[in-house]
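So this first bit is one chain, no partners, the form predicted on its own, shown in structure tokens.
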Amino acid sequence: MSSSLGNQVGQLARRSILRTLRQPAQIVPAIVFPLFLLAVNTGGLKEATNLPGFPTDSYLTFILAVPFIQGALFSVMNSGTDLARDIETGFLNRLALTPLRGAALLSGLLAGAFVLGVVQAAAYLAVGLIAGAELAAGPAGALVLVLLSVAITVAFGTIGLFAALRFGSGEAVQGLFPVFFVFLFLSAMTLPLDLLTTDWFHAIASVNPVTYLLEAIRSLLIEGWNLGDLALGFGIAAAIGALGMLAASSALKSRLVRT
């Protein structure tokens, strides 16, 4: 293998997506089960419209962030599991005699979740608009939307990365799938957050992550430009993102041993 890190970085990308393209059950899921909740959670609460205060008269425009978010929740699992694979089966092994720079395996590796998570925004959109969602920022709304929503996948995809570093396994990896589903349960997801009148349940939602990144997108399809809601939401994206890339690199460390 070159040692070129641009090489490298490509080489390794060009393997995820390969990979991830030639996985149906990767792709499927992700785009299905969220469109599928879509539906279900549109249809049972729709009255909630109807709530003083509520930001839209259209619950589907206010629900179709969520898809983004389970969307990327994916990702998690599909990064990770790709990895825990490649030490299970030796391969990362055999990368440790070849001059692999660290940053080039982390980097390539999340290729796959970056096409994956450009797929998966642009079903979520169309089947969205097509179904009488709004989208109040226009067509370059839905530039940033992508924009937005491939930040999130992309950032979740390294903490995959790192729990299939840690644990090396791919069934640990997918266990962790629930719990991050918990994070997104546990934030505004089906009400606005000054509409969670639970006062245990609004503090949990304030201090969520999720939350902001819902709202960061809501605010393309609901209020059109708010610039505050977006750099919240990329800067939350992105701290993700640092955090996961620096927890797996340490955990690189002890996993690519050369020889």
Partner chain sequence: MSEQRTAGVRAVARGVAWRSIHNFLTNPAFLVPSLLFPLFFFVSFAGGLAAIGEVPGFDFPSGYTAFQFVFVLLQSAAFGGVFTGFAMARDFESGFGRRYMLAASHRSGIVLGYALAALFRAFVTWTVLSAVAVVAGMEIAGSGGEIVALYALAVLVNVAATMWAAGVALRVRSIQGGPLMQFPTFLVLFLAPVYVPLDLLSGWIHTIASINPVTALLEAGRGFISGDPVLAAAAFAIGLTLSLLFAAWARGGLRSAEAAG
Second form
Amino acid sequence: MSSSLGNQVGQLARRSILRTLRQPAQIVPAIVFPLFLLAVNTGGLKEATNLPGFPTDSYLTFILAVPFIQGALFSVMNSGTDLARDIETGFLNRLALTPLRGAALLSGLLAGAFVLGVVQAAAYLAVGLIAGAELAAGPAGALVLVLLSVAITVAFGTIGLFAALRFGSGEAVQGLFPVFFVFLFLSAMTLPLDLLTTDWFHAIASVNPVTYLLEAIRSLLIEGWNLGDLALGFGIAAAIGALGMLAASSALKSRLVRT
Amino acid sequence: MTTETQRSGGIEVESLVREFKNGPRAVDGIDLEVARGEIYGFLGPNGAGKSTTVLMLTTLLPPTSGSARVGGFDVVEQGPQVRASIGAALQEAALDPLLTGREHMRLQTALHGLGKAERESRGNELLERVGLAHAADRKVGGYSGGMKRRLDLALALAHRPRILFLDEPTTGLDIQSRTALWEEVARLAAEDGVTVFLTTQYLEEADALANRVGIIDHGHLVAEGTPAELKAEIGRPTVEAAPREEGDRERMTAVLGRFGQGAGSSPRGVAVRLDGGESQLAEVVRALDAEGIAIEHLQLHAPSLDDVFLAKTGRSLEGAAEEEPADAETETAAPA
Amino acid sequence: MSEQRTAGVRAVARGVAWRSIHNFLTNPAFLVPSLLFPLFFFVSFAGGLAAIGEVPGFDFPSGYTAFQFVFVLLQSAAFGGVFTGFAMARDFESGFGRRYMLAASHRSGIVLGYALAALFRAFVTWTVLSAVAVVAGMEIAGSGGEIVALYALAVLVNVAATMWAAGVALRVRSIQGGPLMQFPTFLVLFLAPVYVPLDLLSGWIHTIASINPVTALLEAGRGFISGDPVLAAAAFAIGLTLSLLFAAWARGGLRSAEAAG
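Since the structure above is the form predicted on its own, I would like to see how the form predicted in complex with the partner chain looks, so please show that one next.
Whole complex next, starting from this chain.
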């Protein structure tokens, strides 16, 4: 009487998605906040395009990459907080008493992040294009952009799952937010890597994986098809996702000591 | 010892121990057996080790040592088989406030591998049974405490388990919700032959519901038997009397002392556990009368499970949890 | 009578401020973020955007680090006030606020106490922030008096933000009110010339920034640090007006909390 892995993932995915959609307080800020920063930064930093070597005339096009990463940060918080709540309320124990597989639990939980990722990416892209951003890679590029964005969102989501399983509290997960913030701010977020003139800042940004995620998104918006940048972006997302999943599985094992 | 029925639907526990890091032994060598179809009440104050025992028996926490078989399966070696034969409503009614009752049912039945058609019918049947059919499509966040507990019970029953673990199922419920849950649990055991392992800190609950009771304190099983047996064991009723004239108190103590052991002094008078049981009450009155002691107040207390707890641990169940960390001191304060 | 009242208010304020400061200093979860966030903003704005100082038309004499220092100083002043509002909302949610309301002989002392704590908090942050800026080689062209004026401006911003947040906290009396305190503050700060001077902004943001009172505060602050004061009187007038306006708003909040019991 044991259900298949696919069925289990499906059931948990359904729950995770329902739960995400029923918490507008999670979705709305995750969409609105990055768009607000987009507007502010576009207005405030327009002059940066006059710097010699700036890759585009449109600062909006350049900075449009940022909301995708910020949206992914919200996914860490959301997936992590949801799972932490399951641990705190004992819901995880309820699930543990069913013939549920660990892999199904983790994948199912990421389904919420996946859906949120699609909604966010579509919203950012739509608003960006309406406001006049360029998309050099064309309609197919839009598809790849959404895909990349979802890959990043899900990859970051695994870190949220890990934190929830490792620490077991929503507060600990929320405590991660500043850490991710640091990663975002110490990257080539507002200017391209070459124009980061402060040496130490340049050094940090050039080893910060977020810089390359941004560059992969920017390549589609500004250049068109730069396979090297795209491969690096997808590769980093996959690596973060794989590491996060590995860490989360191991944390799940110690959290769920069921025999 | 193990009978065929126990193997298929009972619980056997041998020298079960659970130690936590830097802590005392939460469960310290428990032996017990629960027969198929029996309701076993596991009674003890907060922190006695009840929930830890339940977590081990439901495979959620591995024992430090000892063994347990649930439904004929070893909790360490055969976790998945154990989980397939049990249902559990753990201490927190662990529900997702954002899902409806019906969605909970659907998730639970699906995870247990019920077929699509059966999921729906089984879900409806159980929601009906626990009286939640009308609220099935409302989000659980808006349920009352009693509704949550009932949904929790329905979820535990989703896959027709033969053994049911209920960890303090009525804590925090009002009298009506509590009674309704008791009725449902009693019916499950009587009509469906479900074995029930129930932890509680309420004496009335164990008394009303359980066929047999085990009393746990500081991780030890200190007494076990039917409620009647346990009461009979220490089982003598207590008579409490107060003299009209305060000057007669000493003489009264002496007279009552002829009928049994002192059971602590009450502010109102003298209490003695009657060696010869209830029937001695008349003799007590005659003896006091013969000595010319006028009686202000006289009362006979039938033994309760609290008396059992008191006799076995030296403390009253009410408030035992609060005294938990200061063992040594509370022992000396206990009556003889 | 009035002297007695002043003494009462002062005693209440001292008690409330003591507890808030004590909590702030002994709880790393409060202390660390309020120190690290401004530092982090400073580091990432001044470091990451240094090239903006090279943009044609950007002619701030003291350099980009000093340009951003003023923004981060005023931002931390504002957010110090908002975080104090959070603490207040938490207190009212947990019932501690009611304890204050019952015990305090003069309830305006409660708000004053939180405000003093906010100011203390801001001073701690500014000390660290200023030290880091100086070590990082920030150019300060302003005179001693001008630098004092810069910090005085920051004090006004802190008071205004605390009063704003207190007004919200006392009306909502739950941490749910957090976003309501934070978001408008964030909005008004970032719809100002954050990265470049007002002249270099264009389009809608230029329009908004031109009428945003924070713009004058920022420009005056930047004038002080570069030894070339502009809009000084206007900035102090704005800071004072905002403080008084929001003090009235907080007073209304206190009335609402009193009415709610």
